[in-house]
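Encoded as structure tokens, the following chain is the form predicted on its own, with no partner shown.
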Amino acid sequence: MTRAPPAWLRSARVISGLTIVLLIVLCAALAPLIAPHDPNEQNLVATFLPPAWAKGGDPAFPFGTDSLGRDVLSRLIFGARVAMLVAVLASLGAMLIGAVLAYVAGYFGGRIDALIGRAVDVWMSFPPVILSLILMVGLGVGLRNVILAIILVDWTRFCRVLRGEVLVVARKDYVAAARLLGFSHWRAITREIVPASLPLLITLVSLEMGIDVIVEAILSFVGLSVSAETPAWGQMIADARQYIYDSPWNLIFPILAIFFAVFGFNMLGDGLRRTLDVRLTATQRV
């Protein structure tokens, strides 16, 4: 007798989101092998080349190229590479902070919740991307302080909306149970109340990774990001801007890179959240 896979892998929005950000993940990972060109690589005698499904398109730059001649699909998929390094950097780090202050506040209550809940509610009256752009003006260019910017920005997501799960699993009958029964405090938030509240967990990460790829773009569109050697899609659409009547095309495919990304994302993370979440099976069994 076969055993069932479990529910979440036969949720098709899992799949479906599953699939696309394997695939984006697969592409960054196997950039060198798989991408035709380098992407730095100039040729200024086929400069605004259409698709090569369109007139006048060459088979060799399948996505076109851009004004300085540079392969179009090199760039999309070396591009790849900084939008998986940062949403999966960025989110892992605010999810760190944010889950620890979560847990503490949720758990202890009293005055340490009311202080770190002040706290989000300062951090989080100013705009995320004000933000980040004052905090990468202040630490200066480059995709480790674009990581650094997102994680002190968007921990207080983590922090806000962890705390209040925390707050009601922290008063179940089976926490009390094992605080008389001995526990330490350590214990009983890893063993009882982190295990209750990891199912949200997992879906508030998948969902900040397609945020973080937003970010990245506007910071890599206004020239705060990678440097102007390293391919990102924020900066491909940044340069097409000015020839969009020109080459559309160099600005659509970055748009929609971004889009499927983001989409990927999102996709993962409601699909987790509908099956890992208890409370949203039993409703949907009812």
Contents of the next structure:
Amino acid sequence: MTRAPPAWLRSARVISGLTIVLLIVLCAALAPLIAPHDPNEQNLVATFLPPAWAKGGDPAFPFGTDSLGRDVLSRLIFGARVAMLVAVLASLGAMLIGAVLAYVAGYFGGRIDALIGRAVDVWMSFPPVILSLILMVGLGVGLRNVILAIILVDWTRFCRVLRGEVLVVARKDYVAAARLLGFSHWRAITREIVPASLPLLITLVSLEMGIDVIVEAILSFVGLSVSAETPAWGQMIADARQYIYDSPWNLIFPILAIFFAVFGFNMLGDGLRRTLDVRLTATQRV
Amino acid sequence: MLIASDLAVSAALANGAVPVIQDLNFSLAPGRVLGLVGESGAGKSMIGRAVAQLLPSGFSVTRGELLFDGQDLVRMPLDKRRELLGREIAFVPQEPLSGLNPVLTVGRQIDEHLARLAVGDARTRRARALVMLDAVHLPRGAELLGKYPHQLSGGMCQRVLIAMAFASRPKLLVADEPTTALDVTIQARIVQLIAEMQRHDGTSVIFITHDLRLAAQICDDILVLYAGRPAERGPARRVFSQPAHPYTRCLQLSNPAMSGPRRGLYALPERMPGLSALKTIQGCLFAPRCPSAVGACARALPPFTEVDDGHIAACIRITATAEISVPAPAAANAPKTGTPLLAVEGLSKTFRTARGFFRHDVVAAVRGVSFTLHENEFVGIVGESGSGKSTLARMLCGLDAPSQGTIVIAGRDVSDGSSRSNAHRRAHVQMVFQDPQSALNPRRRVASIVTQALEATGKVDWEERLARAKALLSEIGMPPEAAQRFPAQLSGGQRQRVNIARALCVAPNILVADEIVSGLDVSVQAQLLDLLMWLRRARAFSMLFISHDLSVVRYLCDRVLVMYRGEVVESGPTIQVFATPRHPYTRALLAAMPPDDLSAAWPPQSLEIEAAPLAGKAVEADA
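Show the same protein again, this time as the form predicted in complex with the partner chain rather than the form predicted on its own.
Up next: the whole complex, starting with the chain shown before.
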């Protein structure tokens, strides 16, 4: 039996976004297999090598080497591990907290809604970068704490956006009908409201992943992310910053990596939003 | 004034052009009112849009002409037509709220309109605006000018729009279902107002409506449309009293009578062919549903036959029309006496509305309502919007907690709201919601919706649910294939059937139905009412039927409660209450309904009671 692919898989945005993201995820997962060198292997006789295609490049180091003679390509590939891990775990974590609170607030309304709403307001009034820096200083460096810090900063985004959607769906008569037919609150939320808000949730998560890549890069740029022996894109930018005039390539490659990762996630998120949002597709079809 | 000759409008669909309007001929003399009558999809609004040249994209006039004062509106250059519209030709829309811009004050919008008509300076325009508002009987005009549309009721908005429409003393007014979204008492006043303005200015009016009775009362001529083609045209009284086309006759018979003995309803089978189906029908478009159709009907489009002077019908069997009749309804199970199934005592509900940070208003939506419902009894609750009908229904079902009073269902007081009370209530009372669009989860299939009650137990597997769904579907007159469909793939009437089936799944003793036939076409309404009567005999349950439509309540219910501003002002056997109403409000409600008898003057010159304002809007704080 052949079935037509779902609408979201036929969107050019989704396909191109998904291709980029899968490519990066693949790099991250298979890093030890595909990286030509150990990312921390120093080669002090071959520092600041330009990319292989430039004059004086060495085919053994396709993207050149950095100030300690480490292979830039290998470091980029290993850096994807940190970026993807943070993107996936932090966005899912933020979604979990934010979504649960949003469903509770939107469904029950009243005082609970007001309480959660105020908490989000207060939370959001802290500048996000400062808040995550303070959290990192408090929690200490390390991958786990980076993820935790991002979750603690970014759950409010999910809560805010999702609550509005939940509020609309929860007031529909079919939710009331489900309650009248004996659905518990839990069942009413999971069977009636969650499916209706799932498109929005998926979209938010994919956009959040792009944001998380940037936040992780910022934190590792200022040295508050993973420890020095783990390669990370932000760290590579920080290292290359000092030699920006001697070896601009060292700066450009990690920036491009971040750019493509974020671009991929945004493309995916935007494509999903366009194809999954019922209201949007309805108006386009008319 | 306005002459349509051989007008045809086509829609470009994927499989070619389909005629949306065809063979349209009418002439509207100055100062006359022409009623365009038909169900949704008949093309009534398309004619109004053709006059305004506001046809949706893909639709175009393909043939004929539309002469306004001798000028062809169809082929008129854009700037010239713009000159006419809003000046010589005015419009009153169906949804008064969407006819006004929500972010501008009423005064600003009237002022802009008058400025376009080049009425003097700002001061003259303001004075003129006040005169206009006074003419449509809106009190405190100066205060009104500073208000925004959402601060007004629907009826007030419609009056403002009528005032604006008549500001330029138009020669032609197109009123597209101007009263459909309003309460009956307000409907009567709006109709009265249009008639008054029309007489005063000598305006010609095209009055688009789905209500044949209303059209017969206020129009000089009626044109009945079916699937875009005129079915019958003639003087209003004649068309109403001696319909020549079977469709007109069926429309009339599908509407419950307001006087005389309770008669059966004629429920037209199926529904009007949709745009894409139109191409496949050969011959008379109505033939597939027509009770007097013969073989010849399906062969060619019937020609227009003159029945009488100026009375034309597109039917080859006009003589058979008068013979269409409906059997008397089968006797319903008589309500049982004895201990009532449901007893409500002193039920009240107050809402708090915030007014500033520490202050709030208390609005009483329902005050001290008491009544009983016996086994097998159908009780109607009538009243206007804001009278507390829906709040009462929600309290009975447990969706809102009462502020005061008790609800006893099958011997158990459930007003404490404990989980055992709620379980007891659920087993006995189910609700059918008003708007199937909102009441059916668009992501569930029909089978899953109607058997949702089984899902709640969590113990029933899908096979069993599917079997049960098919049984329920056959009970409500839907094919078993419908089980796999999504609500979006059903028609409005089918959705409402699914809505009913879901409530029936738990076999409740009491069904609470909140306006379940309003917003449906009369033929679909008749089908649903038939279904309810059939279910009543087959299933033996009691029902609380909430409606603003008195004729439906009269047809369906044994007893009726009349609610006004949250209180039950009158109750008793339906026939008796409607024949000899005691409370002035009941009298006003009844007077506002267009009667079957055309000799009575309608609308009545004075409606006795001021319409109930919307709860929370004008009801000031009680505490």
